[in-house]
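In the block that follows, a single chain appears as structure tokens, in the form predicted alone.
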Amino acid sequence: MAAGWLKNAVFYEIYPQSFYDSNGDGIGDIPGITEKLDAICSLGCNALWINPCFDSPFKDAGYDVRDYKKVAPRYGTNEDLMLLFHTAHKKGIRVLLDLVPGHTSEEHPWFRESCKAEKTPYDNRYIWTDNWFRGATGLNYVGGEAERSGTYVLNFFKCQPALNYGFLRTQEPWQLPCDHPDCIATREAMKDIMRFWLDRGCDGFRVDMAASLVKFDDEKNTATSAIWRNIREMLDRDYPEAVLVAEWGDPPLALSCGFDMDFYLNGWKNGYSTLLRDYEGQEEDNSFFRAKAPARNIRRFLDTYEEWYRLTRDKGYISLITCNHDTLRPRYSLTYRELKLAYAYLFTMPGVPFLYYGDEIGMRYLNLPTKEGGYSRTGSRSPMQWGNGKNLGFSTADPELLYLPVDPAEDAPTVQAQEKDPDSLLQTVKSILHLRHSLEDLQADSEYETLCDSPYVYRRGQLILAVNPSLEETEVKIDLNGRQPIFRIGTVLTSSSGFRLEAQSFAVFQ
């Protein structure tokens, strides 16, 4: 079962180069995160996920790691990161780092050694074919880049050679089985990296592309799952409070092989859900929280969610997200009012929720040119908007030196402005998270049940919650048994036969 501290955890995801620049060079850094911990606490988040902060050539924004045991100089030093762990812990905040176990940068010393024509201890640390003209059938590969006579397998970009954890079914002489000593050595090297940071105060890891380890694995990822179970055994023995969250998108599978949490990603092609933006709609946006959705249907989300919830509730947690560094910000398609309802829902569901930096104030998705391999994702990675001063409070650097430009709109949302507005999105988020922390029935483990699909009413423990995203008032004929609203967005009227929700409203009854 998952670590106990997750029961009341709410995570805040930080893209470090865009969060807060403490030294005026235009790039966010680790000391900047430390400086803003009180703001994160006041928001109601008590755990962090920091996107990759290790040494890297940054061809994929740090997901191309050159040295797993060294903080990238642009972010600071290892000592800065250890100070962040220490300071965060004093404030009751846990910190997860981003682990990239499936591949490294092409500049990693392991890979440079494996590229040599002569034999080295790292010959099989990556997946190489046995001749320069032999490709890796069924996998992405590159040739002609090294002295070694062979082509190497990629996990993503050309700069990201795949680490070798073996093949479930070997078909060529150069394909090693998972129990080959060199494949086991790759697993042990990753465990060594995890120990390095756990010993220095890290509380666990979000794992990038967690299903990507063993090649030609079966549909249940049998061999990859066995690796994670082996890693889990090490954590349970030596670091029992350390947690793992998977970027897998299949909670029943991920939680069965040792992860504490898995993100609800809803399939790579369809986006992470149909709640905030309708990735399935070709012509109409029917996302559930869009007020003008012509064919709103919560079952498109619940049919999968409820099955996963049933299968996983005794194993770990499903994590719902506002968005992340790879997806469009929810403000892309939703208004402030719609966001309030969406967040009220996300933060009152079971499991462990994740809030992406800036979503609490409704930062926009910006149409930006690609940066560090971001392409269309770049628009969700712009600098955090803290105040109304220079560069919206992100940095004192000249604008042309910024990692990415800030929102140029006159009405760009900021923390400073929304702190002063009791009706702001920020204040709504704070209120919802305060309620979640104060009521055990709204936390990770409390029971969940759908009571009604339309309008959507659900139960958490002894609480009844209801949301009406539409532009029309609706009546709900459910016996509240004396419960009264303790939190609401919009007007809610109770009666002996149930309650009425005005357009675009939300309520929690206790």
Ligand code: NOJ
The other form holds:
Amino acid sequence: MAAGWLKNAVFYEIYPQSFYDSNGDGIGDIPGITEKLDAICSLGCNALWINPCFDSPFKDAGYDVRDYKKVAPRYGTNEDLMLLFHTAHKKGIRVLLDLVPGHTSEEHPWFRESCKAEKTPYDNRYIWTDNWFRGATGLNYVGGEAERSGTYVLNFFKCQPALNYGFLRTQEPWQLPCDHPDCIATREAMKDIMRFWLDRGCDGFRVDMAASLVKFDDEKNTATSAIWRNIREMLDRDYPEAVLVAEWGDPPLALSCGFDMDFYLNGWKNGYSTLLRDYEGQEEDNSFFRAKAPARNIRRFLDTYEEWYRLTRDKGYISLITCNHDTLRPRYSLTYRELKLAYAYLFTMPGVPFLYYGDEIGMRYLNLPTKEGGYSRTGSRSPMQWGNGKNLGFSTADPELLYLPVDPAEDAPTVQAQEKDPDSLLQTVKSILHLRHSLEDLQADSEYETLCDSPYVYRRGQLILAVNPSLEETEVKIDLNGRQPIFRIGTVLTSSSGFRLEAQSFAVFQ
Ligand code: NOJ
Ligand code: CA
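Now show me the form predicted together with 1-deoxynojirimycin; what you just gave was the form predicted alone.
Following is the full complex, with the preceding chain placed first.
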């Protein structure tokens, strides 16, 4: 069962290089995050996920780790990160780091050692074939780069050689079984890294490509799951409050191997993206929350969600996200009003929600050239827009020194402007999150049930909630049993037979 503090957790994802630059070098940093903790608190978030902030050549924005135990100098020092943990804890905020267990950078000392022609203790830390001329069938590999006569397997980009956790079924002499001492050593090395940061105050990890450990695993990822269960045992024993959130995209599976939460990701037929952007089979965007969706149908999301919810209820949490550093920002397809309804829904659902920095003010997806292996993802990684001053308050550096340019639009949203506007998206986010914190029925564990698909009406504990994203007013015949609206967006009127929802409205009845 998941750690108790998750019951009321709302996460804020921070892409550190773009959040707040405290020393004017144009790159966001750890002290910058520490400085902004009050802003995060006032938003209603009480937990952080920070994308990789470790030493790296940054060919994949830090997902290519060169030293797992060292903060990248551009972000500060290990002491800065420990001060962040400490300050955050004093304010009631937990901090998750990003663990990349599937691969390292090609510049990691383990990999450098494993490339040597002579024997080293790291010969089997990565997946090497036994001949320079032979590649690993069915896997991406690189040859011709090392003194060693063999080719090595990749986990993602060319700069990210796959760590060796063994093979479920070994077919070639160079494939080691998962219980080979050298494969166990890889797992133990990951545990050692986790312990290093947990001992220094971090509260757990978001786990990158959690399903990717064992190659040619079976459909149920049996061998990879066994590794996570082993890691979970260590956490349960030595760090019972520590949490793990998987980048797996299969909550029933991820939760069964000891993850507290798993993200509801894209790529599934009835996927998450259908809420915020959905072009499948349509010329026009058919996102559920888009006012003019040509064929709105929440079932495209719910058929999978409800099934997963049923399967995971007593095991941990599904995490719905506004977006992340790999996906389009929701503002790409939705207006501010549409975003208010979408967030009202996402933040009143069961499980543990994640808000990506800047989505609270509706930052735009920018058309930017690729940076650090970002490609089309780069547009969702631009600097946080704090205020109206230089670089929108992100940094005092010259604009050409910025990690990425800030949104050049005249009406670029900022925290400062939206703080002053009672109708802003930021204020709506704050009031929904405030409501979530004040009512246990809106938090992670309380029961959830669909009452009506169109308009969408659902129950959380004793509360009834409803959302009408369309431009038509709609009537709902449901006995509210005397419940009254305690929160609304737009106009909602109760009647003897139920209630009426005006165009683009949302309500919570208590
Ligand atoms: C998933 C991460 O979210 C993404 O940003 C990264 O490029 C890949 N994993 C590889 O680590
Ligand atoms: Ca900086």
